[in-house]
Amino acid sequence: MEKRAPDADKPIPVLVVGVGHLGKAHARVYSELPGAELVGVVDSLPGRAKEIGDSLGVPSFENLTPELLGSVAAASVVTPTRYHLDVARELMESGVSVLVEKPMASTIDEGKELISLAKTHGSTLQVGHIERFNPVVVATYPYIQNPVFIECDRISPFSFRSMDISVVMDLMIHDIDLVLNLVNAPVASVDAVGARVLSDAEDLANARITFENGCVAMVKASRVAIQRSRKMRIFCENAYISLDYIAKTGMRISLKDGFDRSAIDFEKMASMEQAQGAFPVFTRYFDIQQLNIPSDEPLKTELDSFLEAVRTGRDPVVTGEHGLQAIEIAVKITEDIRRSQDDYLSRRLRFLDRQEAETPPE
């Protein structure tokens, strides 16, 4: 079935499939958007679906029914990742456009199938990489030119959610998508390390992504910390941008016009730094600008953008192809981590064997 076109002058009828921690936020935001009409919520746990539906004054369902599929033009798929393909397929085959939460699929092949389904049925397919809509990130776009080095830290306490996927697919994939978008060049190589701590999948990971244009991104993610941290540092040829997503702050430091490294008297600067402190000396050569960060809710901006893509037929901000690229790099990182873990275990066993052989008997 072809994509169901919404009426131009009416709110788009929408549905949320999966109303757990994040899905209930999708449902709330849709209920508040003037361009959307929340038709209902679906969850495999009937009690949870009823609780969220009742709180928003909409019907709740345990399954997608033909009548329900025929009543909506768009839907958010916020189920566990392993169900994304099956749920999105049923929706798109009924002419419904979908926003599939990140990661868009469990595997590369599933991601490719989602893209193929969207093309076959003419459905809008957007992937829920919400950081693209984070006002802290959006505020940097006018200032980023030719990034040469990027650092990303995404640290969280263990949430006991998303246990079916590694921290790479759970958290790091946000920053993978961001750096792919900011650098906009093919990836040349990936090197990664990580470890399993509390779950059967990787709970912490550190990856170095090198791009063909020479830019390097260092991406760190952990879900075994005590406190949350969400930070990004972007180094361009003549400027440095520092972002703190939690504090909702951003700072840009750029070289002043006419900067000439060869004209700096470093001995004089060192004496001035001792007498005056670093800041007065630093500002002789650099401009410091605090970025203006609006208070927009990222999820509201994301869902509004999705509905606009459904209404106009234009490509969404985060396409299926973007989501697939992020999965491809995440898979490479995970594979590299597991190779390094295998190497570690082999070295560890050899070390223990040598130690045992060298220990004299009592």
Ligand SMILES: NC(=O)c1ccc[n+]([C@@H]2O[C@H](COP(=O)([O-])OP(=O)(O)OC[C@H]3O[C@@H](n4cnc5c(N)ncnc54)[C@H](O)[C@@H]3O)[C@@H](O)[C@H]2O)c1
Given for the second form:
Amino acid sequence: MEKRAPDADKPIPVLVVGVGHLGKAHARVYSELPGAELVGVVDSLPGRAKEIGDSLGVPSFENLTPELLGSVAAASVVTPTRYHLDVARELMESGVSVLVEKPMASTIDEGKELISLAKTHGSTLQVGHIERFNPVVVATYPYIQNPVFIECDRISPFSFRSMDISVVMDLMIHDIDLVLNLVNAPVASVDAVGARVLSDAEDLANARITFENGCVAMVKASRVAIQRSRKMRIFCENAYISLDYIAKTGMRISLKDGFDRSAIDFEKMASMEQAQGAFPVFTRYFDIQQLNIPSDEPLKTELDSFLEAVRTGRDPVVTGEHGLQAIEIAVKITEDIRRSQDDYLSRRLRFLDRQEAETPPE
Ligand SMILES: NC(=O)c1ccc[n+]([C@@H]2O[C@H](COP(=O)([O-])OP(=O)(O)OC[C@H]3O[C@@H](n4cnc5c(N)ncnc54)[C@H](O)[C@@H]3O)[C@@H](O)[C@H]2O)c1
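The structure above corresponds to the form predicted alone; please provide the structure of the form predicted in complex with the named molecule.
Below, the chain from earlier opens the complete complex, with every other chain and molecule after it.
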């Protein structure tokens, strides 16, 4: 069935499928957006949809019915990742546009199928890479030119959710999408290490992504950390930008206009640093700017932007292709982690064998 075109001057009728931890927030935001009419919430867990539907004053359902599918133009798919394809297929086949949470799908093939379904049915397909709408990230866009080196940290205590995917697909995928978008060049290579700790898949991972334009991104993710931290540092040719998503702060440091390295008397500056401390010396050469971060709620901006794409038929900010590229890099990272684990085991065995051979018998 072809995409259902929403009425230009009426709120878009929307649905949220999966109202667990994040889907509950999708439903709340739609219920507050003037451009949306939340028609209902769906959750296969008995009682869950009713709890959320009652709290928002909207009907609740345990599954998608033909009447429900016929009454909406757009929907958020916020089920665990392994169900994204099946749920989104049912919606798109009924002419409904979808925002599919990240990671878009469990595998590359499933991601491709989602893109192909959207094309066949003319549905808008947006992927829930919410950090693109985070005001902390958005505030940096005017300043980022030719990133040379990027560092991302995304660590959290164990949540016991998203157990169907690894930390690479669960957390690191946010930063993979951000760096792919910031660097905007093909990936040349990926090197990664990681480990399983509590779950059946990687719970911590460290990856180095090298781009064909020379930029390198070091991306770290853990879901077995004691504390929560979300940081990004971007070194550009002309400036350094440091972001803290939790503190909602951003800082840009750049060399002062007219900076002349050859004019620095390093010996004199070293003794000045001893006498006055590092800051006065540093600020002689660098401008430090605190970025102005608006207090917008990223989910609200994201869903508003999705509705705008549905209404206008324009490409969403985060397309299915973006979601697929992020999965492709996540898969490469995971493969490299597994290869490096095999490497580690064979090196370790060889090392122990050598030690044993070199130990004189007692
Ligand atoms: N963008 C982000 O920052 C972000 C953050 C958290 C989670 N997520 C993503 O959102 C999705 C959901 O994560 P969560 O933490 O809310 O999980 P959750 O387990 O808290 O909620 C999932 C809900 O979906 C329901 N469900 C399962 N299968 C269903 C089906 N076939 N039909 C209808 N309902 C179904 C479950 O009963 C549950 O209530 C995952 O893809 C996850 O990766 C994204």
